[in-house]
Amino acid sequence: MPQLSFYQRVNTAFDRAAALVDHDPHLLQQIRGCNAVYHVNFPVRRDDGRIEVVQAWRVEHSHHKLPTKGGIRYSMAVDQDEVMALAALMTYKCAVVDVPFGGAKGGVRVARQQFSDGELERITRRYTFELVKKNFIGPDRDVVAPDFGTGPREMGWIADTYKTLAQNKLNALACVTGKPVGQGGVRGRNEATGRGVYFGIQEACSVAEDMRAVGLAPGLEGKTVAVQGLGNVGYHAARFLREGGAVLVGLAEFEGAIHAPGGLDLDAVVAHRQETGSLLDFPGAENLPGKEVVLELPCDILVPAALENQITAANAPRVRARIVAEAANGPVSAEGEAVLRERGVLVLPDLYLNAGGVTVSYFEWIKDLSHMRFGRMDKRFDERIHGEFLDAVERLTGRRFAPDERTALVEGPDEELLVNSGLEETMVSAYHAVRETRNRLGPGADLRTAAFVVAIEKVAVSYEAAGIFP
């Protein structure tokens, strides 16, 4: 039997959930399909004067809400199927966490390590020009963001190029999120996806009933974790999990993997990799025979944070984790998940778990449209109220707070604290909505199907409210 493509796997999961809802089949067909696909070839001049043709895509999956929203990845593995799949996931992801965007995604087929910084800038600016030309970017149309192979620098180039070309320059910076803070970015965005993964895992581990079902005690403290991928998402997920009390026992990157049952010092591993160019031969850790072996390590929680299709029917029987937390998009194939489900493994699905990035991107978009950083209006007011409360406590009790203690208790929230608080609230609320839907669906239901049901219901409401599908 041929292996399903990424987009087919997303639609298979959609179909499984769609069979459980009561909506017009034509409405479900509308929700399922991609609304618009743009494929472009454009030339870029290399530093040596050669001209190279670059392929790129932008897919807008759903216009049930505008703008659409989704990242841009730079990778030689990019193709139309992948971009369509990621755009579809973004629609459902936004719906699950109540972010009012339709889903979109972009991809540029380049091996970024083979291009100079100047060449990457020319590629990014030309890609932006192509999107502007076809109206596939704009603060009220389609908002782009970073993804695999891109980051704040590329988003800054996009913002600058769009602002140069845009007619409405007042809100031009809101065409892209994940920008440097000095260009309208928001504090906390860089680590948002990894922090959201942490919040999601922490909340799942807090539910005693679900932990009993997988043979684990409630709480994150002391649980062993293995992470595949040390990019932005994997690094920050590992960092926050470790700070939250988990024990990091395995790490993998493209050059290989390491294992230390007693735990790894993440910062020391990163420093070793920067110095040597590899995770391997880290003092006190065992080198593993291949980066995929980290998926099979004995651990409580496995966090695949690299690329799609990492756990399949072939290796799922050897996965020893009790929780698989999808920090990447589509790391578990449909066939692989069926095996994990049969073995009683709890899978925290990507369309919920890695929604932290788009959640904080939403906050950044709001900030850019309002032209005001979060906390500016209320930080000092909150500090005065807190100070007056402490004054009253001191008068009533006779206790005197030390200056540093008073400062810590009085200080009002800054932008980063507010952003992180909003992200935590989003991830916690969304987890329980998905979990309650799973329980309502009955025995045999899983969190992925439940998340798709939640998403379908919310997208359907938008179409029905517009009177398109009565």
Second form
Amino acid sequence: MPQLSFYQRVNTAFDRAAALVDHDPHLLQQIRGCNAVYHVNFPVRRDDGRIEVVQAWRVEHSHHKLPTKGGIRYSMAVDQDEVMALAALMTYKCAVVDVPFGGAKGGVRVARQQFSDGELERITRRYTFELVKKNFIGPDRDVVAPDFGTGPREMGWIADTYKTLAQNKLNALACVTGKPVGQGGVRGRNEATGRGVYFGIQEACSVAEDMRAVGLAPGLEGKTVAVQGLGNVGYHAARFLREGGAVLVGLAEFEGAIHAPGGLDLDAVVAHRQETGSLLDFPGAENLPGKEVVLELPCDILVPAALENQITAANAPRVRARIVAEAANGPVSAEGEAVLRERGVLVLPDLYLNAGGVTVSYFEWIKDLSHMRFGRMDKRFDERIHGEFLDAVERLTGRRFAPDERTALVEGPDEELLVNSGLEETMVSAYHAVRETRNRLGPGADLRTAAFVVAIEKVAVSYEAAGIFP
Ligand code: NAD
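So that was the form predicted alone. Now I'd like the form predicted together with nicotinamide-adenine-dinucleotide (NAD), please.
Every chain and every other molecule in the complex is listed next, the one we just looked at coming first.
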């Protein structure tokens, strides 16, 4: 049987969940398809004077809520099927974590390592111009963000280009999230997806019953972890997991993979890679015979954080982790997942686990529309109330707080603390909503199907509430 494409795979998961909900089949059909697909070719002048034609896409999967929202990927593997799959996942992801957006995604087919910074800037600005021309970007229309191959720098170029062209200049910065903080970004966005992955894994590990089912003790402390991809998502997930008590035993990047059963010092590995240009030959670690071998390391938790289709029917029988945590979008193929399910591996699905990025993007969008930093109104007010409370405790108990103890207890929340707290609340409550749905669906149900059921229910209700479907 031919392997399903990424978009077919997302729709197969949708169909499995759609069979479990009670909604008009036409409504389900409307939810499932992509509402608008924009494919564009544009020329870019290379530094040596040559003209190169670049292909790009923007897909808006669902307009049940506006704006639509989704990242922009720069990779040679980008094609329409991939962008449609990622746009659809964004709709379901936003619904799972209660972020009031429809799903969208963008992709530009470029080998970014082969372009200079100046060329990438010209590509990014031209792509933005093409989106503006067709009304595929705007604070109230379609809000873009970083994804594979893009980051705050590209988002800054997009914001600047849009601002130059926009009619609605007052809220122009809210057309894109993941911007540098000095350009309307929010503190905590850059690391948000990785931090969300950490909160999701930590929450899953805290449920004793689920850990028993996969033969692990509850809690993150001491669990061994292997991570594929040390980009934005993989690096931050690895960092927070390690800070949370897990032991990093394997890491992979495009040039190779390393293994150290006693644990790797992440920052030392990153420094070694910066110095030598490679993860390989890190002192105290063994080089693995191929980068994909990281997926087969003996460990408790495997975190694929690079690209889709990494765990397939071919290598799933050799995966030794008991938990596969989908930090990337679509890293486990349908056939690979069937094998993992049969082997009793717990899969934490992408549409829940990597939703931390869009959650904090939502906070950034709100910040840009309100034109005010989170915490500005309440930080000092909270500090005064906390101080008065401590004074009362001292008066009533006779106990005196030491100056540094008082400082720590009195401190009011700043933007970063508020963003991280909002992210934690979102990831923890969404995990339990998905888990409870899985339990309600009965034996054999998995977290991916449950997350799709949660998402479909919410999107269907919003269509029905709008009166489009009786
Ligand atoms: P990134 O470009 O910052 O990092 C990806 C890293 O993976 C790169 O360092 C790349 O060299 C490495 N890589 C590529 N192929 C590899 C391979 N075969 N083996 C090992 N390493 C490999 O991208 P990112 O933003 O971290 O995105 C990673 C994944 O997470 C993607 O699937 C993306 O869609 C998903 N995601 C990203 C965000 C976000 O906020 N950036 C949000 C949600 C989901």
